[in-house]
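First, one chain by itself: the form predicted alone, in structure tokens.
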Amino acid sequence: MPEKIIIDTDPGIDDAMAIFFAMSSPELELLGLTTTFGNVSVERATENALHLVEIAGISIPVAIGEAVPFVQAPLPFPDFVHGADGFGNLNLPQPKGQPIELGAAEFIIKTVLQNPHEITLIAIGPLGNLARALELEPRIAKLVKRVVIMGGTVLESGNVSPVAEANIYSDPHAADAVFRADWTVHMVGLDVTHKVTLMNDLQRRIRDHNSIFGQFLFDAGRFYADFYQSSRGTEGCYMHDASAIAYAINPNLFDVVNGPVRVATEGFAKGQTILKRTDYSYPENHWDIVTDACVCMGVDESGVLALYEKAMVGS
């Protein structure tokens, strides 16, 4: 029976890859998209989510969520990575659909309460919507099935500072609230996503064999691939958000370390996800009051890519 999921997202080229991956995977049943700021404004993220639903030709709710971080001032949007429109400057026309009346946090709460222990929340943007849902209805922490996030890093260098990953850095206070909640966070961060590269030849195969969204992903992906070529010297692009979908489908493709995680919210370490990896006792108990997270530290790259290709191209 497919796993029921909600994807919390800030589309974003790699978000589009992840969302279409989820839509194409029989192991998952996508119940809705909730949007947040991050790669683009929340208004643009919502338009982009509606575009993805229309391109796929399916009918699922899109709920608009948090527009700014919980505490810190908003950061500039990374248009040099995703383009000003989030889709590599394709400048699509306005979507035909509209977001639902319920906000993102309210949609998450309602869906979880109606489906106790059945919903997996997959967050591939900043974590404000999850933090807001916890604030409004703390009971959901005990009623979700799983919480999977694309974000953070433990040993790998950060992509917005030496120690911080972009989704966490964008709203560190919300991220710390999510890690401190009484649920298990499954963290798919840069320690593994920097080890999974979506090469250009696979992107071309998806373009040539997927008549629904292959051309869109290829066209948008050129901007993303050019960024990685110029900034990292990498052919293709890292599979950040899609790796969280792969984890939701088959966590056995990942090596996981269990332990409590806290997020630094201020100063030069802002956005750092700090995993307690020992059983040592420390003078301060910041990690002792936090439910252990499942933190991905290793990955079967070929297995993740094969799973992605099977969903997006077919066997």
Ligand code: BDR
The other form holds:
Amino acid sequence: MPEKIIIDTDPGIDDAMAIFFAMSSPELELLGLTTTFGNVSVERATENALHLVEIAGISIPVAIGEAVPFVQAPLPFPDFVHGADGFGNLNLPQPKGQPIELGAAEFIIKTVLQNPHEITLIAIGPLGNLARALELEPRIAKLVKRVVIMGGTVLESGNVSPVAEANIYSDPHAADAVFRADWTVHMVGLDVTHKVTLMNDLQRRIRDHNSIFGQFLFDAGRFYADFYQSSRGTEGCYMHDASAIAYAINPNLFDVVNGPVRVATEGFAKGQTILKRTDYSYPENHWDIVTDACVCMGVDESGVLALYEKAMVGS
Ligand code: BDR
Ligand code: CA
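Can I get the form predicted in complex with ligand BDR as well, since the one above is the form predicted alone?
The next block holds the full complex; its first chain is the one shown before.
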């Protein structure tokens, strides 16, 4: 039986890669997309999610979610990473579909309550929708199967500050609420996603072999690859969001450390995901009543890329 998943997303070029990866993987059954601000506004994220569903030629619900962070003031959108439209400035025409009437948090709650212990939530954007769903219906914490997030970092340098990763930094209060909830968060952060590089060559193979979304991913991916080339001097791009999908399919490709995580919500460490890695009892006890997260610290890069290629190219 494929695992039932909901992807919570801010598409986003690497979100598009992740969503098509999930749609192409027989191990997963994608029940819907919930959208959030992040790489773009929530309105644009919703249009983009509808585009992806349309390109894939499938029919699944898209539910619109949080427009702004829980507490902090909204931040500028990173148009230098994903383009002003979130898809590398391809400026696609309006999608034909519409979001469902139910909001993102309500869709998550309804789906989890209807399928107890069967739904895996995969969040690849800021965590406001998950935090909102927990706030509205705390019982979901015990009724989901798994929560997998792309976000955070423990030892690897951050990508918006020396210690913070973009999804967590975009809404640190929501992220802390998600880590503090009574469920196990599986964190796929920069400690592993900076070790998985999607080379341009594989992106070309996907373009040449996947007639459904290969060309779209290649065209949007140029902007993303250019960002990495100019900012980091690397060829290709990091496989952030798609690594969370790989984890959902095969967690054995990752080395995991267990421990409670808290998120710094203000000051110059804002957005830092702080993992307590020892059994020590500290006078600072903020981690003491927090459920252990499973934090990915190592990854089999070629295993993740092989899984991605198999799904996207089909060999
Ligand atoms: C995360 O931030 C966004 O730019 C990407 O879509 C990914 O979810 C990486 O830090
Ligand atoms: Ca994302």
